[in-house]
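Given next, in structure tokens, is a single chain: the form predicted alone.
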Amino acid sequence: MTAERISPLIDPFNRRITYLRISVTDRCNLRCRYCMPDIHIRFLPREKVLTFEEVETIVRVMARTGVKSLRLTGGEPTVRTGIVDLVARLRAIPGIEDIAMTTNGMLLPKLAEPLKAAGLNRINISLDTLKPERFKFITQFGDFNTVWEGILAAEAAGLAPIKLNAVVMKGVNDDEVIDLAALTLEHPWHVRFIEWMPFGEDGAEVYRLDGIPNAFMPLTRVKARLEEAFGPLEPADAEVRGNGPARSFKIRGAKATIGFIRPITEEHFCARCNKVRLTADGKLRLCLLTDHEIDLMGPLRAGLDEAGLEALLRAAIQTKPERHLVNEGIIPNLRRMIQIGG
């Protein structure tokens, strides 16, 4: 179905907004150390989380203004009761062409097929290591074999492309980048390496991880390691289907690509940003790495109609920053990654 399009959402830097990431919950069944460190995060009470009807309303208005791609995130989106129904409801909205999900994969063995049947197109699965004991260390509650079964279930269900996301951490999992990249030689799974993004708190060292004082790893070094092992990486013939910022390459003869997402070290990373984020508590977050947000839930629950919501969205888009300022020492601290959904 196509939506009756109206004037598109264009930010002050002439970037057209076509992509919405929706955090459907701040809860998760894992406790990954780089995403949800050992601090006291209080999960939202149910009444503070957007209802499916509220999510539908926001998406319906945004679809009319040119948003055509959605990604469901969390926390962990598969722990939200009724997630399959939500996918079906969003799929029915005119103008929505693509629905993706980012998940830790723990519940995919039973949910991959129903999600595909409901209208989910494709999936990203977090996989920071291929070593079961290390997987347990990083995730604290995770089981590698269950996630591997989830990847296979997603493939069997026809969710494609499958992308495996690995956050590279020096001294934690950087010794596995060659093994992770080698998955593309045997499987049609796209491996994407991601730089660890900082979310500070009270001036703490944002890249400290269990005694490792600085676990940040620039992906330029990862690429160099891969080329030492596999030879020069070839630029991918075409962008892998998706809306994200990965720069894609291939090992010669591989079945899938290797992507590098460099929000910290890529100079022009923000220049092509086409996305905004909707948090589980109904805030429109204009940039992942800045704390500026606009409340949508409050006005909706106060009776704001769709015309008013459209006006609010248009005003909000005009406050989207040109770029993040992490490299100038301005680190977001309002939320942790788990409370945004990446």
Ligand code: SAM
Second form
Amino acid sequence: MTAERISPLIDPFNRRITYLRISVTDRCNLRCRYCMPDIHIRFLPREKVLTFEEVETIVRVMARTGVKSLRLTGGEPTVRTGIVDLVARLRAIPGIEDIAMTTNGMLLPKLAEPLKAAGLNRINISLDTLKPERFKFITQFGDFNTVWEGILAAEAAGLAPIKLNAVVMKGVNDDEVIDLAALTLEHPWHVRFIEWMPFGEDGAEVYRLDGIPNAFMPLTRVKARLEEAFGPLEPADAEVRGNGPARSFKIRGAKATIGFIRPITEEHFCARCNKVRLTADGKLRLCLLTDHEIDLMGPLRAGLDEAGLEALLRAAIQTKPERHLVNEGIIPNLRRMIQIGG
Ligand code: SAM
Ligand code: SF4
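Return the structure block for the form predicted together with the named molecule; the form predicted alone was the one displayed.
Zooming out: every chain and molecule, the one shown earlier first.
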């Protein structure tokens, strides 16, 4: 497909949409406390989940509008039966240049190699702590050693770059930011700290975790702590492929970068947004932190053709919010993070 034929997706705020995050399932083998709170979440019945054919159709149409990068997420993407096959099918779509995945890593010891062989380029693995006991506490069903093995398997398979995601929570794992950052001295793994994002009814469960009333940790403080420990961090945005929302830095002499994803405290965070999300039940979610979605599954199952779908997508992009309003107290409540995928 030639670049001239592509009429790009540009939203009303002049942001060009080139990146689609696809939640391939709302199910997960873990129950991370910040992602899936104790409220009862009912998983989607199978018939309410997009089929691989439907995902392919949506991606094919989006690729025609200039979307080049995909990220598969969940829930936990590796628990979707046939995930390796899906990667191969998406890889074959003209215009798709890059396929990444965000995973908790539990199944990577087995899947890293087949995923790479199917065409997955790179991977983000969630790792909030280096302490096995604490890992179990945060994820409830996770096993630190299995995930560590998964990271090594991803590296051995050639999934690169590897990025490790850590949600920083005050009083839970903020005492480990120096140890997590120090991984970049030993390994070519980019460590990315993420601000905890709030989801939930009238803010009732916001930032509350196992008796800690407010565990939100602004990452500005984390950066200051790292600079106390390692000296000034060098700007390194240019060094990371698929850098997305992170601002990256490097400890002098390190093998990889440290990224800060600050959706809550970075003033112009939304101005750099180039993405939209597809939920497992076929809704186009225009902003992670805003409850505004456009249904694609319904029209597709009612027989909408690809031209119609493209028109629907183009109209949907015109409704992408300029920014989220979490800091004004408008907290997304329609879904929890596990149902969006980050
Ligand atoms: N199951 C996969 C995993 O854990 O990597 C993919 C889905 S998970 C929702 C994607 C990312 O979102 C993970 O890195 C996770 O740590 C992060 N996350 C989950 N809930 C969050 C929240 N409330 N605020 C910030 N990040 C969150
Ligand atoms: Fe599952 Fe990922 Fe959420 Fe943890 S962060 S509960 S692994 S979806």
